[in-house]
Amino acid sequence: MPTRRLFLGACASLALTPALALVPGRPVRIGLTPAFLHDQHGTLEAWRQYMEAKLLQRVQFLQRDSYRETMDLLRLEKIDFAWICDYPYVHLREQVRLLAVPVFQGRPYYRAYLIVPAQLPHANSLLELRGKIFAYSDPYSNTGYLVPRYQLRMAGEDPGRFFSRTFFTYSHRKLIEAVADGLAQGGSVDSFVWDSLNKVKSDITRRTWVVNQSPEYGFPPFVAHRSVSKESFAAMQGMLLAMSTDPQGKSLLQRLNLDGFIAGDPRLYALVTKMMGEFGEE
């Protein structure tokens, strides 16, 4: 906890941030991947208004239905900032800069949960799901795609042949619902999404069973396109880091199920980089 207090305590000096120096008349464009926030439109609108008040500039959220679509917006410079998964961050690290990392349950990390339907006799490990139907969240998801494939590879199995059938849900919440409804006999899901959904929709999560948890990975980060100016980068980063010291910011963080943001370090994503390298994707 001392490290977390040090990072979050330092945010107080960043409470007054300058306005962003982007294109005059154009809103600050922030991309969002289809994660838990897809179902929190009221929270997103409140967050957008909060950002506008702090940054003194219009803010626009752009939500897409797949990670690839948000990645393409970054590549094409159609957005200035984005909250993306750690897998896309490693893919795009030559085109983006690490802006801020969320703090979840006191740490800038999350895990993959292997889940199965609670109402059926279930396996107790990934290897016991041989020949079953398995749900993935997105081809560019770390916890929802890369992690289970890497675990199978490390066990000497071929991820492409291990399951009888696989399908993508393109959202962690939809993956949880697919497993809860028995459409899949297993799936790997973002722990932040499962834990957050468990707080507000336990009728869904209680129909799943968390079989095991992965090691920790750096939490999905906020990034800035490398074309963003130093001034704009500093303004956006300062606003995010200062949320935990501001009453309204604290309230929004609670709604987001986060403790705050820290500046972060690319080394948080070393394990994801290693796993991607196993599939020739580093």
The other form holds:
Amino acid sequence: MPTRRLFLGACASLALTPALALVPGRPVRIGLTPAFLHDQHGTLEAWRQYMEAKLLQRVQFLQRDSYRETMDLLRLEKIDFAWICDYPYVHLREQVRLLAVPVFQGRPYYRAYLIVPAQLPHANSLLELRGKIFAYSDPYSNTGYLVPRYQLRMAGEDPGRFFSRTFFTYSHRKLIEAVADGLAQGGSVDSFVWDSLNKVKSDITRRTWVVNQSPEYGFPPFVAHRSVSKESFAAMQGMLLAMSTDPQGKSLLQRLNLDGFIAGDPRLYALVTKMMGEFGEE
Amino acid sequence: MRGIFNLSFRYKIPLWGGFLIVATALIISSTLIFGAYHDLERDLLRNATTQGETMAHTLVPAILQDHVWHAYELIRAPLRGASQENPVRAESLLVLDPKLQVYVSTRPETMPMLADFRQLSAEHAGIASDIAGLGKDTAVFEPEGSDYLFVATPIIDEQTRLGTLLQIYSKKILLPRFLESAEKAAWVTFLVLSVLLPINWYWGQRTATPLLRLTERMEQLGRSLPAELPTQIYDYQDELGRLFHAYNRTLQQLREKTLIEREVIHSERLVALGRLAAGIAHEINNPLLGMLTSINTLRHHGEPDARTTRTLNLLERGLTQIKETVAALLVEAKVNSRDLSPQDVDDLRTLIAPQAHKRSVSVTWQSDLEISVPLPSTLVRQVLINLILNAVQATDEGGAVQVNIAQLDETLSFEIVNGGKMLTESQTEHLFEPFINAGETGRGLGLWVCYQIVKQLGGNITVHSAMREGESMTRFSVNLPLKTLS
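Cool, the form predicted alone is there; where's the form predicted in complex with its partner chain?
Below, the chain from earlier opens the complete complex, with every other chain and molecule after it.
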């Protein structure tokens, strides 16, 4: 039933008739995770309105504090689309389809930054943080959890015992703050979040030093639940991909610190799959 | 110290008053300042307790879920939300686990996670056991000599002690507030003092000045009679005012006493002089009369030659002068004379007129004598003539003399008032003595004679010489009783 309405909306969008009134009924529900800057409510609202105008459909954003909650919403089909981290994507790939991949600094990739408090002496590598306090962002974050643990495992260490104490901040942005305040002596953070924050709030990032950069990973993608109709899928994907060609869309992308979206390929995330395999996950 | 008490009241009263005012102002303001400081401290502890208990409650789920970041966000909220001026702002907050290890703190650099609270400093170690033994309520620890206040609140979830929330306040944060109220108090004190001290100084002067005047005069009192105290200096009815009145009254009595003494001495001297004069006159008169009779006899029966006759004439003239002088000294009141009548007054006017005219002095007469009074007219006329002529002589040319004659009951009074120079003190003192005022106009016996006559008639004669409305005035007053001779 809901998909049928969505289908109508998608048709309207494809027909490129923006003069049509919004289709009443259930809105398009998009889940957002703290994969990007958390306090961009103005930008998000502008983006939502942009989407409504393009899709001719009511759009609802659902923000949750942890990846887990967004993943649960997807599983329970409480949302149709979601912008999630690559790790949850791989985790949920049986239930979701890759919709679009954001392009950051010209490429659909990002990295993990190892950051430490900007003070001397400081650790220059992950292995120098032995016995220290380490901050993870989210148990379902690739760069904020999986990457450092994988690196330790590769170095022959037990990630469970390597640090004296670890904790989750459930947001990359908060993780940067935790390291900046010295609460943790090290942390692994999404390079996209750190770079974006560095643009708008350099007073926080300035108190951290990036001492190591990981290899590239596929950028946290937009996914669609498999239950979403082809038409809706296409409408949404078309809207996202077209953003960089549209002045309003371009300005929004700028505010999100992104260059645009591409359709992407699941193979972008092969590395994550490999790392998960290392920890016995599928 | 004694020097201070020896100071003049002029300084002592304002100094003492000033000292009391300053001391009171300082005591009150310092009480207020320290009161404000204690209020501030009490507010701080009350706020800290409330905040601690609220926060401990919200920390429970974070600790149960081991959500360190959330706990950190909770404890750092008061540091972020509070403004810089808020005096009751904790310097740092920390959560301790049951083993007294730092669970999380707002100062990770000095109090990192997992650090043993007892190892942080001696101060911390000192209160560690108290924190461990904390009951269900918030407690405040103030280690001796410490700059900090520790407010410890247990974090309890259904009987289980999950840890302790510790708020650390620097006592130094109270200092700016303390200084602020101290400054305010100082200003108020300054204002109060700037009003009260001049009032105190003025009041001190007002009290001290009359006292000083009084003291100066009292010190003079033994040596001479000082001037009166003008009552307008201190015109009130308190003790000082009464002292003024008492002083003036005493002074007045002393003056009167001195005056009476002087009068007594004066009249005693006159009496003695009178007796002396009378005695001498009698002693002289007897041989004198004999000598004059002898000269007369010699002239008529001795057939003296021309030279002897000249000598006899010379002797006779000399002896006659002695006789007249003695007669003048020896005032004889017991002469038979008719009573004084209004006609005598008219005669006197006629007699005086030429003399007055000569000196261009106007003489004003005022008499209510309508019938004869039993007083010997010859003597009374002599007294009046002497006094009026004296007055005319004493008055400047073109001046005026006032003669008043009045009969009051059994007394005949008359006053002769003239302008002219005031009598000097020594003149007044020896006024009625013979030969004192001898000069161009006579032998100086006029007033002596007046005095003797008035005394013999049982009356009195007084003189009053004073300045009145810028003009000098001398008044002779005579009172004669009408009974004595009847």
